[in-house]
Amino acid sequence: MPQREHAAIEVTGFAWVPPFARGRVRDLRVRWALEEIGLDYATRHISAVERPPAYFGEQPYGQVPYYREGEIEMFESGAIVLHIAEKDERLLPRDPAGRARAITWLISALNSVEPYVMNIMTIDHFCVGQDWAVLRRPAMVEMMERRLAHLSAALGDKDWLEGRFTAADLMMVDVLRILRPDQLSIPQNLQDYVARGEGRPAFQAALAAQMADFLSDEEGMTA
């Protein structure tokens, strides 16, 4: 579990988020990667409501996660997960071809899939009921479903994108798990793929740690 007093790695997350966002904040990706290879970490909490001004000197956009490991300080979940993956071949193959493919799929999750997911998220959670969102949603769903169909074809009947679990699957699963079958059509092999990822002990440990870190509404909103 995190919060070890002398952990060499520190991950910054939010002290509180609304219920719909719990278990979805992107420091989960970093925690998951660390859990997969058994690295200890401590957590630091900042307010999601009023970001500390000094934090923008670390993370230019005031977002989480922020990662500190000795002299190494990083932001952006994809970069951090890749940094962690470089430490252990369980997350990133050592052979050049396998490594290249895993990195390609990880970037694909962030660049070719997540923007479509965030379009749906914005419409369904942040702009729900607004006239423009109601009008725009069918086109966004169509684009998302087309992208999911291509991903489904690439995955086929494999358990993982490149035959065995890598950091690419970690990232792709976390991107996809925001979507729900009652929102749009998700191919069954992708639903099964996400379920496999969420069933991994390391994911369950990371999720439990993030959920446990959220304080009460009153405490977290003023942290």
Second form
2 protein chains.
Amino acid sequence: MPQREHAAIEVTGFAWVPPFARGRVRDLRVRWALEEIGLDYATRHISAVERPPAYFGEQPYGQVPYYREGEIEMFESGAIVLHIAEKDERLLPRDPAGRARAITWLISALNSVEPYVMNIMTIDHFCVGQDWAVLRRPAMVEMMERRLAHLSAALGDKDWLEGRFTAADLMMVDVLRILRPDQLSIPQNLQDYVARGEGRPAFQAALAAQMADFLSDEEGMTA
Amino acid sequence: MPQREHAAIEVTGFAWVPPFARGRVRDLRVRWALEEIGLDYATRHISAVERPPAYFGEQPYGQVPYYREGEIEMFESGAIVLHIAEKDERLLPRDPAGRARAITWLISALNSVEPYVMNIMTIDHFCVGQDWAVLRRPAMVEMMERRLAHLSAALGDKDWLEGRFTAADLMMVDVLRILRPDQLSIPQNLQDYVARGEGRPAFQAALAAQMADFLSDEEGMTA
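To test you: the structure above is the form predicted alone. What is the structure of the form predicted in complex with another copy of the chain?
Below, the chain from earlier opens the complete complex, with every other chain and molecule after it.
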């Protein structure tokens, strides 16, 4: 497991989040990418309950992950995963056409799929039962299902979006895995795709590392 | 103006959209990037009214732009702009730290700002007056304004996010320019930032090219 004190790469994560959010915080994507290519990293913990004001100078929205590697300082999990992917062709093909396709799908996960997923989560989790959410849900679910149908057609019977696993699949799987089949209709090939991604040893290691890093409720609520 | 038949780069745009959407369709970002570095491109027009079924084989959601350059085939305006930016340091710094920052902000525009902007547009335009939209609007505006405040603090008194214009500013300006000060409170430095971006000759050329490409209402509605 490449998580290690004093590693050359530092990634921020939240010190504590409520149980439902554990395993879903976005430093997971960065940990996963690092695990895929065996790069060591250290974790710095940020309070999600009271975000340190100085942290906004690093991450303008106060979110995690923030990433530091020597003089390179980044935020946005998508940008960080792309940066890590550029280090190793296991995550990003070296041929120009394959590289372009992987970056296309990585951005597609971030800009054409995740905004819909977040809206579904807002309705089904953060605002569940609120009048506006009840009224809005059918249209939002319909839009999400239409998008999933298009994505399902693009994936077809392939294991990964462009045939072999890349950073694009890492991102798309992490975006899609938040959705549950009891919320809305998820095409079977997408369910299998998510299971395939979650089954990768690097994903499991990243998930275990994120989960292990959270303080207990008692520690966290008073941190 | 680099729009030219039989250019090596082909970009898709919609043949016709309603007047409110003109100047806002996402091929604008790609045209803008190409204009900034003077690269020729040809435009292929797709019907937005009846999307050709075969087009979904290129662009899985039936949207524009789709981009072709020899064996490189891409979609997602963010990915295409990044691809174009990699050709020229005027759009993407060559030093690793500067490059990482520009990509960070480009992704930030796509994943941390645009989803909020789209939700505001859904409420204020596509679903204006609907019961759910009226109920939801105050919270959505508050979230958007908080995000804008953070972005405003990050920009400070700089002209561009990292000092000099890059593809990140191109993307952030095109995301932010959709918002209007009569909709919600937009910090003055962000309003000036958007005006600065829209004032660039390359933006003006891209906008004029998109506007000139649309069929008239009469032609478009029956196309």
